[in-house]
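In structure tokens, the next block holds one chain alone, the form predicted on its own.
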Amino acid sequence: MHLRMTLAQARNVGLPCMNLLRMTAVPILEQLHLEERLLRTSVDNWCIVNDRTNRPTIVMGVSGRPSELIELESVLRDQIPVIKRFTGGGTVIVDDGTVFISFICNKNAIPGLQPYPHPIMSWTSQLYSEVLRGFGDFHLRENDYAFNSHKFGGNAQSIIKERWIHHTSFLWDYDIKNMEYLKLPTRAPKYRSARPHVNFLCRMKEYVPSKSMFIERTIKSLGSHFLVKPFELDDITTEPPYNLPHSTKLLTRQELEDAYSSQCENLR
């Protein structure tokens, strides 16, 4: 019997594999711990999709200083968790309106892609430009994804010896009150033009018909670059070394109180 390859199968010959992990409402701290472990210990390429997190949480970059980036008094009063992640980038507050998509890749996974921040950002923006075609005036604005000049996606990266991660928090929806926990950053992108959050951000749901459509189109676009293999969370959480030390950490209340005390002292 002769086996005939479909056109789609023929195109996929020679593509690298990518494991696809789809999750729902996994706490962002757990997701970041998993991503750091896969970056450092796996030899596979991964796409991780997490539809929302379980509670409002502030996430800072690895070099972030709480006193400069968040409103410590209200964060302490309302007991908002604050995480310092293992990647660079800015500070965000995420919640049940956030969609998280992360790519963890070997440096040779994408032919011709130089493993440096700007080329990786350019490649991901081209991918999402295809995903979002017809839904708005999509742009990569400095390090942000934006419709026209309104940000809806924040990015962060880490590049190690043989691998890299690029992860994005997409604002499908957000509560404007939560944005009040964040200070206007002193090193804001130029295109922000000192706009407050309400004038700077936009909601994806106002541009894209459905969240599921966005996620499915992203996975479909990945199929142009990878052989995508669905994976289950239970298949990987038991693999060693599960107890790998994490540089991503949840800041303690004492750490936040100390930062607030120091901030108050400096204002005197």
Given for the second form:
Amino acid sequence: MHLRMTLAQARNVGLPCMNLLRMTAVPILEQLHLEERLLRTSVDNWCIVNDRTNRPTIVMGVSGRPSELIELESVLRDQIPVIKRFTGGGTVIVDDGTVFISFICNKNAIPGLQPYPHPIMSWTSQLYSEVLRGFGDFHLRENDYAFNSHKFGGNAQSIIKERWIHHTSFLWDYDIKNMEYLKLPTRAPKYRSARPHVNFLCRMKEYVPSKSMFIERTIKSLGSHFLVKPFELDDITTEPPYNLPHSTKLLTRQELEDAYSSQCENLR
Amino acid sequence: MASRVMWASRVASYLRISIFLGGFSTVIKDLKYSDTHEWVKVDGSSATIGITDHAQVIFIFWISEVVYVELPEVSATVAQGKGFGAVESVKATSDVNSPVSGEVVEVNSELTGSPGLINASPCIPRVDWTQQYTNGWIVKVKMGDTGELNSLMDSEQYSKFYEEEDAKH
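Take the protein just shown as the form predicted on its own and give its structure as the form predicted together with its partner chain.
Entire complex below, previous chain first.
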């Protein structure tokens, strides 16, 4: 009996391992610090799932400029945290309606996948297309996940010498009032066609029966490519954030006030 | 491809530099190269550093552009093989690693306003590719140990290296 291998076990032979870290309500700043550290210091493949974050937070890409991307007056008034993350891409506001899923991989983890932005984006979109089959007309629209032409998932990546990260913030649900903290970006995908947030975005919960179904199906789909091993956050040693000039950081109130003052000066 | 070879040869002749054309990327003969696709122009103990044509071609994948370059501070210390900055292309960032160790003595602040200077693919016709190796430099470093240059590749070695790397995918 012990010499026989099940079909499932046989199938898994030769698959690379992926550590699965499932979290709930971890602050997005902490998640991003963890991801950067795992990208740069771990040799394993990781999937990180964080079901919601604890408070509404604005997250800009590495080159984001607050004066161009956010409504500074209301952000300062309402003390909304603003983070600049280590990956590229645009600005989002995340909250308890957001689901985060991130993949951190060695560059040779997926056979035949070139470790460059577009192949990685294509691979992940195929994975989610499979996950969401039957729940809506899923598309990769430029670099966004969309049902028809309504965005529900925003993506960003960082590629280093031997590894890459692709992380996504999924709009399971969102508060339209929070979107008012974000300006309409000057650099936007063509398919947006200058639509305001309310006409451009959609909520996943209107398409997919449950959040847990979406997460479980994603993990199951990952199992076609990796031997998925559950991991606990407590098993990862706590270390200081990785410190490069473009590392994730929380902008200080002073930095936001300086940006607002500069913006007001420019308007005069 | 043939017309590009002729054009590149004429420009090289004007600039009085030797070039070696490999695949779709252009490699300059008088420079040294790292395995993370940075180039180095050496002048005594001074090293001018940028990213190669091949780097921006494979990273940006021919259909996007560099939108941001993260530069280090002047007087920052850099170490061979370690990141000192980053390049962003729409959704993705990529580290820029230093091919040599030393102290940053100058940064190309033009890249702050014009990050596209670093992005000189012939496939984007509005940008002169030669700018990448002249105006698209990122930092100048005062080297601590010129012996580190021995671990870098020359143009022929680099061309062979990235062709082998490309063939793996």
